[in-house]
Amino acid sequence: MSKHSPRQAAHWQLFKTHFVEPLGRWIYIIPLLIVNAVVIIIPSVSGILYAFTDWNGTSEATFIGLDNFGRLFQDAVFFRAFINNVTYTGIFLIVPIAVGLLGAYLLAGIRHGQVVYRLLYFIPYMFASVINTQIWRYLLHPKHGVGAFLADYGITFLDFAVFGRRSTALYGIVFVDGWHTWGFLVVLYLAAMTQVDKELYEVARLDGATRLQQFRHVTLPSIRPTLIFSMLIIFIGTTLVFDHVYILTGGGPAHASEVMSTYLYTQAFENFDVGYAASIGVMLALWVSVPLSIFYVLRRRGWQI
């Protein structure tokens, strides 16, 4: 028995390794798998699948092949938030990400006081979507909110319903979102401008860069992996907004601001056409994938982002 027993270690050792520390890993991380399975996997392999259905969310689900595609694309309701989307996201792109690396970089110069500066500029950020709306739909009032002052002395140019108009609605939760976010963006950048090497400023000193040469060939290039990861979250935060459309506007006047996420609750819960609604999920999940692909495959290719 004695003479077995180094071989009988060696195969108890190798199970051990092999199947019995797996295990003790997978028993640790089942009830994630469970919860991630209960709550995203089951759910969006459901709603893909009643994408092809005529679902009215209580009754049996028909099953219609791709009729609610191509139904998709003849909707030109469906056509209007597609672009408002776009035009939601080319914007925050564009304006947040400019005051937020602006703000970034005046707080970067800053060496008394800036843990003040960055509360006061992250306080927006931390308003729920409620209060925040709540606050510029009252600031925003066409009888008593800053456009209808101003019109008391002579100075007209707010005097008028912003989120009551086709032309302004849309840019006017632009404008609501973005004061929100872009404090969160100043606080991301700042971290990631202080992580910056010093004596890549002095060398840009020394060769008579000017401040914004410094900033464009150092801070930047320095800092691309947090700008382009905010870019990311931008992106699929305003492919998905739906809070600050739903409560200013509810998508009107006359979907003027109406987005993907907003006309498939419209179509789930109000007109109780489900199908048609996952349907919608599924192209808004489409179009959330292209930024997440071409990230995907950047970094495969060596991209340091």
Partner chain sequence: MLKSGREHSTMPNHVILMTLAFIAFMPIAILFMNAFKTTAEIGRNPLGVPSVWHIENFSEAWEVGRYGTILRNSVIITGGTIVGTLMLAGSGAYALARLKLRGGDLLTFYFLVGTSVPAQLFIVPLFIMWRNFGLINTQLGLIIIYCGLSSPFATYLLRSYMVSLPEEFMEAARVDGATNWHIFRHIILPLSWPGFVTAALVVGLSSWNEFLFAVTFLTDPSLKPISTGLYAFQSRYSRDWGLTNAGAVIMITPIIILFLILQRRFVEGLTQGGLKA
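Form predicted alone done; form predicted in complex with its partner chain now:
Here you get just the chain by itself.
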């Protein structure tokens, strides 16, 4: 092999610093980026594009502009689903968070048995949706469940098919999902509460603050970042909720418990209206991105939320 000329050597040096060495670093992350691109990014971009077509999944697609979105705004079922999602989120932001805060605050105040309580509360969070629904379809069954048990003692407000009634189906689902989630919130808030400086409580007590006042003026402000973050993940999770609705009611009866995800699923995989389903996906993504972007913008500006 002949000796490289100085010029060739310089080229080789450039090639090495700009290609070989970076490649030696990038090689570690390239497989990860490829899988993410194939599973998430490419289909997400196609999803956005499909939303502007009338594609049915097999034949030619035609570009139809904003027609799908126009249709969405006139679709009573989609409107029902959106309202149901908002209701779902609203209840979730109040009840499970309140129970979670109560549980965590009480747990922070005891010394014995904290570990056991935490363990018991957390177990339902480990369960799959099919398990939660199996448990509660039985316990809310009019013949075997809690309603029937209470009815034996003359208390008859719960001995009917909760998931079969238009007025109660959605609340039944929210209850099951809430049962699955609140223990996680207890553990999350408890972890934040144990970080709170004990001296703050000491000072509050010396000032004669009651336990409720201590909670309001010491605990809540101190765990605010965790609280806000939990509200963010609850907003996202409840907006995208699918499993519990699909399994318990399929969105029925008569769309009474329909949510955006189940409606999208029906449009895509039963009606093969891929373009329309994609436009629902875009609306969902937009709705989720509202609190998400507010959160990140405020964080970036250094707000202590």
